Each structure stands twice: as C-alpha cells, then as structure tokens.
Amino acid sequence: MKILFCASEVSPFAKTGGLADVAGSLPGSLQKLGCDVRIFMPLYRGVRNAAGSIELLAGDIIVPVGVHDYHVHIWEGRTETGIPIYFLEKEEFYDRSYLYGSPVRGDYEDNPERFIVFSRAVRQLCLALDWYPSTFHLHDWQTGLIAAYFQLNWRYDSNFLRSGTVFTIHNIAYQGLFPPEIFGLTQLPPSAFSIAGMEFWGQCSFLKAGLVYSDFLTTVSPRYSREIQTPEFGFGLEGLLKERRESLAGILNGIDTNVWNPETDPLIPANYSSEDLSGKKMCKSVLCKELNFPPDSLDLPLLGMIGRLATQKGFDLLEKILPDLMKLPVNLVILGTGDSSIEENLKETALLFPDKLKVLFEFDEKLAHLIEAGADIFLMPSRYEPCGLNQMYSLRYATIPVVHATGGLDDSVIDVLKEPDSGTGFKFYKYEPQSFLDSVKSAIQMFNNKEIWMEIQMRAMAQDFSWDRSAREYIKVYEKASSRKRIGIPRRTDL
Ligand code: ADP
C-alpha cells in the first residue's frame, strides 16, 4: 500500500496545532504496518533547519495558477523514523514568519494561491518520483483542492487509475473560504463551482472541495463524526456530511508515545512512571519555581491549560469562572497563542491574582511538556473538540483532565463521577460556566484524597492511546478508497 500524506503542517518541521502532531506521527505507525508512506508539505521558513540535510528532487517545475506560471522546486528529506518527506519550495509563498497569517494582520491574502500551488504540485511530485500512491491522504482545507484535481482530472491518467483519496477533517470550522473570483485561479472545470461542487453560499470553499471530491472522509474521533452531521457542529456542511455518511468514519487520533512519554521525555526535568511518581513532584516544583509561584504553592493543586486562544477552546467559560476559581486554594497556568482579545482579558485577570494565575502567550514546546508533567489537573473546556490531543497527553502524564463532554474529549476521557472504578477524568455536560466550575471543584476535592487520586492517576497512565489501533483503521479506509469503482471516460490531461 502506497500512501502519500499531503499536509500543510507536519511536526516537528512546522506546527500550529494538532494536525501537525497527527501528520508527524501517524505515518510512522503506518510504515510499521508495512505501508510505503511518504509525506508532502510546504518548505516554510525554519523547515530547512528542522529537516537537516535535504536534497533537490526536482527543480524548476512549472505550476500554473490562473494566468501565472509559478516556478517551484521540490526537496527530499527523511523524517526521524526514515520516512521520505518532500518539501515544496516557493520562497514568495512559504518563506514567511507564520504558516497561514500573522496574529496582527490576519490570514495571508494570497492563501488561495499558496495552497493552489501546493495542491497542483502534488501531481508533479508523483511524476518526478515516478511513484503513484494507492491513496492520497489529504488533511484539512489546505489540501481540499487536491481531491478536486484528482477526481476531475488526474484520475484519468493511467498512472493514477488505481489511486484513491481520503480526506481527514481535523476541524470543520476552518473552511478555506474565499471570494468567487479566485475560482478562476484553480483552473478547474466551471461545473466545479456549483452547489454540487466547491461552491458554498456563493464563495469558494477549499474544504468543501475535499468533502465533495474525496473517495472517503474521516474525522478524528467517532463522536465528532456524528456531531458534524448536526447543525450545531457542522458549520453549514452538515447536510453534505449526512449525505456522505456511508463514506465517513471517525477514527480517534493516537499520540506519539515517543515524544509524549513521561518515562523518557527529554524536555522535562525528571522522568517518571506509574511505578514511581516522584519525578512528577519534581516537575511540579521546577514548574512552580519557573513561574514564580510562592513557595507554599507545592501543596496546592496546580491547574494547567495549553491551547490556541480561540473561543472554540472554551476561554469564554474560563473567563467567567476565573474570579470564583481564584478564590479556591489552587494555582493556574495558561499557555497559549492566538486571539488578541482573549489574550488581553487573561492579562487583565492575571494582574488581579499575580500569585495564583500565570499566563504565557508564546508557542513553547518545552514549556508545554513541563506543564503536562508538572500540573496536577488539566483544563480543557472546549466548546467543541474534534479530537484534542492535550487531554491524552495529560492522561499519560498523570495530570487529570477536566473536560467538556464533546467530540474526542468525550471519547477519550472516562468520567470518574459516573464510573468511579474506571474513571480517568472529570466531565461536564452542559457548556455553561457553572457546570465547568462544579467539575473543577469536584476534581480539586478528589485531589485532596491522595489515595483515590493516585488510583485515578494510575488508570489514566494505563490508557492506550498509541497510534497502532487507529493506524489499522486507517488502512481499512485506504483499502476502501482505492478500491472504489471509477466511472468516467478516461482522457489525458495535464492539469
Ligand atoms: P488544536 O489542533 O485544535 O489546536 P489539539 O489539542 O488537537 O488542538 O493540538 C494542539 C497541539 O498544539 C498540542 O500538541 C499542544 O500541546 C500544542 N500547543 C498548542 N498551543 C501551544 C503553545 N502555546 N505552546 C506549545 N504547544 C502548544
């Protein structure tokens, strides 16, 4: 089985969120199961450093976008586990400070061009390698057009006759919506700009292209796959997803247990395991010191929160409960980047509770590991959460999560209050401040019962979130996608 991962971010080369973690770790598990898996991503600024030695695979390839011909290069490298990874170089598009846009000025205006070029270069990559995947595994809106190019053009090429496409929705709220004028740049047949194609209420939706034209769709947890078929979570695409439900599967993300393993994690000051949690205490002590919490803080439960500063992540609930939460015997550390209004609100509140609340607005992988290891309780009150990775990292690091029972949070955390003998965390079921606060209070109360708390920690650490099981499910999906009976009149095209 030959799989080409096409993703706009892949850890450790470039990352803004969970997509990068998935694209960086699932390929390794597929390879272990015997797949010939390769990865394609843009050569952003900083990638060259992270990638070590890379070699030119194909230089001066011409990719047409509208009336422009862009000259691009494709570089070849290897991931740490030896997986071939190809990088699309086009300085004017990818050599920038951010992946998709700046926090101050918003999304880059030429994002359509940037990801049309990336999408169209996929075929050129296959030709340069003379390697044709059985499945193109596409991820999120940035790669939606690849499905359209494949379905409407490439599949008629004899090289691709046995190929199929799988599109994974990591977050349906991000749709790659652009004004209708940009449709011309895609050079897709006019019929593709219709309700049965990639048109979404008069606009061009790259995500919808992926949803309409891919052979099979997946999303990152079973519950989210059901949620996105409802108006509350479907962001206007619920009807289409309902129609395609026979070709939609929810597969819970795994975690990279090499990167997120308290027994071996090189980014934390002391390692620990379920047999001996003393290293966790040391991590808490280092974290408290680094954050300048007062010396007596070690006995108080330390709450942690890491994530994009976006309303999706439940910061509206957090802001509402913060004054009450800060009256409790707890400390809280928040690490995140994103929405500047959320940042401002948190900053203001932090000024009121300088000894109890620390907020850090940076993207810091090392600190993220230290918080996972050093905190006692992890907060994840997301309004919706396709899968969520931090709650799984937390479970593995014996940092008990408090989560809103939605999407992957609901699928990966077992409620201690409902199932005391198997519970691994605390869940609240109504997206309301009081429910969230009550849930945090339950966790704090339980934290003070050291014996029960330790039992919960042991169960949390024993959960298996390795990729192996999910990778096997993906292989079944790849088989379905590439065995799809294709209809249509073969014709050659160089789109
Ligand atoms: P999403 O993909 O919606 O952002 P996930 O929970 O699936 O959320 O994945 C987020 C990933 O990004 C996790 O690996 C998390 O640790 C990481 N992350 C988010 N914000 C930061 C930050 N400020 N610093 C370091 N890592 C972060």
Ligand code: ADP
Contents of the next structure:
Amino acid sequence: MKILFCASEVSPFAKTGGLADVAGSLPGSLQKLGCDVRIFMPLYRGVRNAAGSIELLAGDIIVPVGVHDYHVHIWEGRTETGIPIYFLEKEEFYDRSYLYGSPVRGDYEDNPERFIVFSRAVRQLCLALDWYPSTFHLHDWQTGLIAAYFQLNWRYDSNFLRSGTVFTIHNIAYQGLFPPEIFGLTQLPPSAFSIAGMEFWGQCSFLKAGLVYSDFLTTVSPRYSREIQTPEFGFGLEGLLKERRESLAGILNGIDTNVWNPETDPLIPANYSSEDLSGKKMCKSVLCKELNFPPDSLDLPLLGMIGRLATQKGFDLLEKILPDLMKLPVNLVILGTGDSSIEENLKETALLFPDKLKVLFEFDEKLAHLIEAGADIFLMPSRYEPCGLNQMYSLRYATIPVVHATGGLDDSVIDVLKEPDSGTGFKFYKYEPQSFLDSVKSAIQMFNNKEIWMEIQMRAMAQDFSWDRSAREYIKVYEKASSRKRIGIPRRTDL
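For the form predicted on its own instead of the form predicted together with this ligand, what are the coordinates?
Left out here are the partners and the other molecules; the chain alone remains.
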C-alpha cells in the first residue's frame, strides 16, 4: 500500500497545532505495518534548518494558477525514521516567518494562491518520482483542492486509476473561505463552483472541496465525527457531513510514545513508571521550586493547564471559576499564549494570588514536559476539542485529567465518578462554570485518598494511545478509499 501524506505542516519541520503532530507521527506507524509512506509539504523558511540535508528532486516545474505560470522546485529529505519527505519550494509564497499569517496583520492575503500551487504540484511530484500512491491522505482545508483536482482531472490519468483520496478534518472551524473570484485561479470546471461542489454561501471553501470530492472522510476522534453532523459543531457543513456519514469515520489520534514517555523522557528531572512513581514526586518538587510556590505546596494538589489561551479551550469557564478555585487548597500553573484579553485577566488574578497561581505566557517544550510530569491534575475544559493530545500525555504521566465531555476528550478519558473501577479521569457534561468547578472539587477530594488516587494513576498509565492502534484503523480506511467506484463526474482531459 502506497500512501502520500499531503499536509501544510509536519512536525518537527513546521508546526502550529495538532495537525503537524499527526502528519509527523502517523507515517512512522504505517511504515512499521508495511506501508510505503511518503510526505509532501511546503518548504517554509524555518524548514531548512529542521530538515537537515536535502537534495533537489525536480527543478523549474511549471504550475498554472489563473493566468500565471509559477515556477517551483521540489526537494527531497528524510524524517528521523527514514520516511521520504518532499518539500515544495516557492520563495515568494513560503519563505516567511509564519505559516498562514502574522499575529499583527492576520491571514496572508495570498493564501489561496499559496495552497492552489501546493495542491496542483502534487501530481507533478508523483510524475517526477514515477511513483503513484494507492491513497492520497489529505489534511485540513489547505489540501482540500487536491481532492477536487484528483476527482475532476487526475483520475483520468492511467497512472492514478487505482488511487483514492482520504481527507482528514482536524478542526472544522477552519474552512479556507475565500471570495468567489478566487475560483477562477483554481482552473477547475465551472460545475465545481456550485452547492454540489466547493461553493459555500457565495464563497469558495477549500475545506468543502475536500469534503465533497474525497472518497473517504475521517476526523480525529469518534465523538467528534458525530458532533460535526450537528448544527452546534458543524459550522454550516453538518448537512453535507450527514449525507456523507457512510463515508465518514472517527479515528482517535495517537501520541508519540517515544517522546512522551515518563520512563525515558530526557526533559524531566526524574523518570518514573507505574511500578515506581517516586520520580513523579521529584518532578513535582522541581516544578514547585522553579515556579516559586511556597514550601508547603508539595502537600497540595497541583493543577496544570497547557495550551492556546482561547475560549475554545475553555478559558472563559476558567476565568469565571478562578476566584472560587483560589479559595480551595490547590495551586495552579498555566502555560500558553493567545487572546490578549485572557492573558490580561489571568495576569491580574495571578497578582492577587501570587502564592497559588503562576501563569507563563510562552511556549517552552521542556516546561511543558515538566508540567505534565509534575502536576497532579490536568485541566482541559475545552468548549469543543476534535481530539486533544494533552489529556493523553497527562494520562501517560499519571497526571489525572479533568475534561469537558466533548470530542476526543470524551473518547479518551473514562469518568471515575461513573465508572469507579475503570475510571481514568473526571468529566463534566454541561459547559458551564459550576459543572467545571464541581468536577475539579471531585478530583481534589479523590486526590486526598492516596490509595484510590494511586489506583486511578495506574489505570491511566496503562491506557494505549500509541499510533500503532490508530494506524491499523487508517489502513482499513485506505483500503476502502482506493477500492471505491467513482461514477457520475464528467470526464476531464486537460490534466
């Protein structure tokens, strides 16, 4: 089975979110299962240093966009696990400080052209390699047009007769919406700009192109695959997703168990396992000392939060319960950046409770690992969460999560209060401050019963969130996608 991953970001080469983690980790597990996996992504400014030694595969390739012919180059490198990865070079489009836009000016105005070029270059890559995948695995709106080009153009090329497309929705809120005049740049047939195609309320939706034209759709958790078929979470696309529900699967993301492993993690001061948790106490001690918590803090439950400071991540709930939370016998550390108003509110609260609340407006990989290892309880009150990774890291590090029962959080955490013999964390089911606070209080109460708490920790650490489990599910999807009959689409000859 030949799989080509097409993604706008791949860890560790370029990353803004969980998409990069999936595109960087899943291929390795697929390779172990015997797949011939390769990856294609843009050559951003920061990629050259991360990629190490790369060689020119094909130069001066012409990619038409509207009335322009762009000249691009494709470079070849290898991931740490030896997987071939190809980088699309076009300096005027990708040689920038940020991937999709700047924090000050917002999204880049030429994002449509940037990802039309990337999408059209996929076929040129296959021709240059003389290698044709059985499945194109596409990720989020930046690659949605690849599905349209494949179904409307490329599938009539004899090289792609046995190929199929799988499109993964990492977060349906990001849809790649652009003005209607952008459609002309795609050079797709006029029928593609319709309700049955990529038109969405008068605009071009690159995400919708992926949803309409891909053979099979996946999301990053089973619960999220159901949620996006509802008005609350579908962002206007719930009707289409309901129509395609027979071709939609939810597969829970995995985590890199080599990077996130408390037994071998080089970024924490002491390693530990489910057989010996003493190292976790050492991690908590070091964390409390680094954050200047009072000496008696070691006896109190330490709560941790890591992530983007946004209402989607539940920080609106946190702000409302913080005054009551600070009255409890707990300490809290928050690591992340995001909304300036949330930052300001947290900063003001931290000044009021300097011995109980520490907020660090940055992202520090080493500190993130230390918080996962040193905290006792991890808070993830997200309004919605397609998958989430930190709750999985927390479970692996015996840091018990408190989560809103949504998306991947609901799929990956078993509620202790509902299933005391198998529970691994605490859930609240109504997205409201009091429900969140009550769930945190339940976790604190359970923390004080050391025997029960250790049982929960043991169960948490025993959970399997490796990519190997997810990879087997993806292979089933690939087989379905590459074997589907494609009918009813007018033949195109201008490949």
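Positions refer to the first chain, counted from 1. The model shown is predicted, which means the values in this text are computed figures rather than measured ones. Between two forms, the rigid core is the largest collection of C-alphas that superpose within 1.5 Å.
Can you let me know which of Leu240, Gly279, Asp468, Lys347 is the hinge position, looking at how the rigid parts move between these two forms?
That leaves Asp468 as the hinge residue.
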